[in-house]
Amino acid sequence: MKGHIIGTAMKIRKAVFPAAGFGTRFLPATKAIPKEMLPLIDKPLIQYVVEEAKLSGLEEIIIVTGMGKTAIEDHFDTSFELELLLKEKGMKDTLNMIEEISSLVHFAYTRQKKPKGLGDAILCTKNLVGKEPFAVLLGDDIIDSRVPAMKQMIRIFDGYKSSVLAVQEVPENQTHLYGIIKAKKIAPRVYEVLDLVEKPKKNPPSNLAIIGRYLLIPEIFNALETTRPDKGGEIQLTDAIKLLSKKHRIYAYEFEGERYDAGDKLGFLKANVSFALKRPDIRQGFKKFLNELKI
């Protein structure tokens, strides 16, 4: 019989963010400087999802890092000689923003030493996780919402005390491109997880699509170093859900909010665009920009 974890911390207080990736879709752009990196106006994308994570409550965040991808911990640490010249030029505004990137949330990295997939990234977090639940969040999934989307799932895992992913109803002609789940509705928004099939070449099982979003219990670690490797040689997260499914429920959410993929160059643009007009200082001049713009 499927059951919810016993025994178990139940707060969420830790969450896990994969940025080991080549980030090849970006080429040339990520020879050198991480996806993760990649400005989204004037704020790297991680600190997008960094800072729905602390506003969220959670309170460490466990980076996986790969190799050149050192800049990212550079982000997020203190940095004395820029904050000293800040002072010294008296931009407090400027410098007050430096320093609150550094006191986010307490950091902690560990390497993923060879690309083997989302699932494995995960897996090289056991010994910092612990035995207690937590949450994933992708880079390149920016969610623009009045709560933060991480927030909104917490309150349903607090709810049904078991796993809950990110669910987006996309295109059937875009299906193949996403983990797809089965499921039955049971509460608004809110949806018993059936089956799960990882990108889906024909008879998608519905339209409803994982997106970078999760909240796991540790029974996953399990599941992940059991999990056999797909064709590429990758560990896939959802093949890992899919097992953790026998023995634990697990449920999908599908979250309010406008969803960018900034991990594909048209969304990019468009969260680009799209938080441009939602800022104070430069939506005047942006939109006047655009309607003068011979499309």
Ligand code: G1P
Given for the second form:
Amino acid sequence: MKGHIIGTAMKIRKAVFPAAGFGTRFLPATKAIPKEMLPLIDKPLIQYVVEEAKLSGLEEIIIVTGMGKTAIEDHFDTSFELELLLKEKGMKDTLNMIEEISSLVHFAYTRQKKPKGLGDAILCTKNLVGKEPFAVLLGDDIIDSRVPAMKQMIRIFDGYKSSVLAVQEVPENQTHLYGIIKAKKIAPRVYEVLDLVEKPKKNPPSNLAIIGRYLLIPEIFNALETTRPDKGGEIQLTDAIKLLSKKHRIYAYEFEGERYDAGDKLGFLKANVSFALKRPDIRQGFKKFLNELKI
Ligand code: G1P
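Hand over the structure of the form predicted together with the named molecule; the form predicted alone is what we had up.
Expanding to the full complex; the earlier chain stays at the top.
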């Protein structure tokens, strides 16, 4: 009989953000700038996801960084010189906005020594997370929704008291880009996961793809430690979750909201266009420009 995590601290407080990747899909833009810092309109991608975590009630953000990622730490730190300058110039609104970033939540950082995959990045946070359930948010996935996607997932976690993966239906010709689940629907938008395959080349078990939001029980760390690297030498989180599923129930939740793959050029552009059309300060001008394009 598969167990739940009765007896463990249940409130989700911590959120892990893997941000050690090289961002090769965005070179040369990401040669000297972390991909997480690419702006969606005027805010770095990672800040949208940190704000989602905060709005979902998460209190501590653990960012897994690597070489060349100091801009992320600087972004979420206080900037004394900048704040002084804005104060002197009387730019009160901008000052407030800048001060708010560093006071969003508590940040902790750890580094992934070698690029050994998403699973290995999560394993780097074992000591910082400790023995409590935690969230994982992938910065490439920007989700625009009325209720923050992570908040929707925490509600499911609170009900089922075991790991929850965010999923979304994708077209069949895209299943090779995602972790794909085989699942049994047990309630509206909720599935019990029966099997998982990372980026299946053929015969995907369904078209339900894992999107970058996870709620995991701490037993995932044992699973990660015993997960074998894939052919490319990477430890896949999907493979570790499959291992975890042998002993613990895994649920999947089809969240409500629009998701953009901001780690992909086209997805990044779509996110920029769609967010720009929602921004009161630029909407009109941008709409006019788009209409004039006559494409
Ligand atoms: C990762 C995961 C994959 C998941 C995807 C969601 O892949 O390994 O299972 O479907 O994120 O964005 P990546 O896109 O980092 O290659």
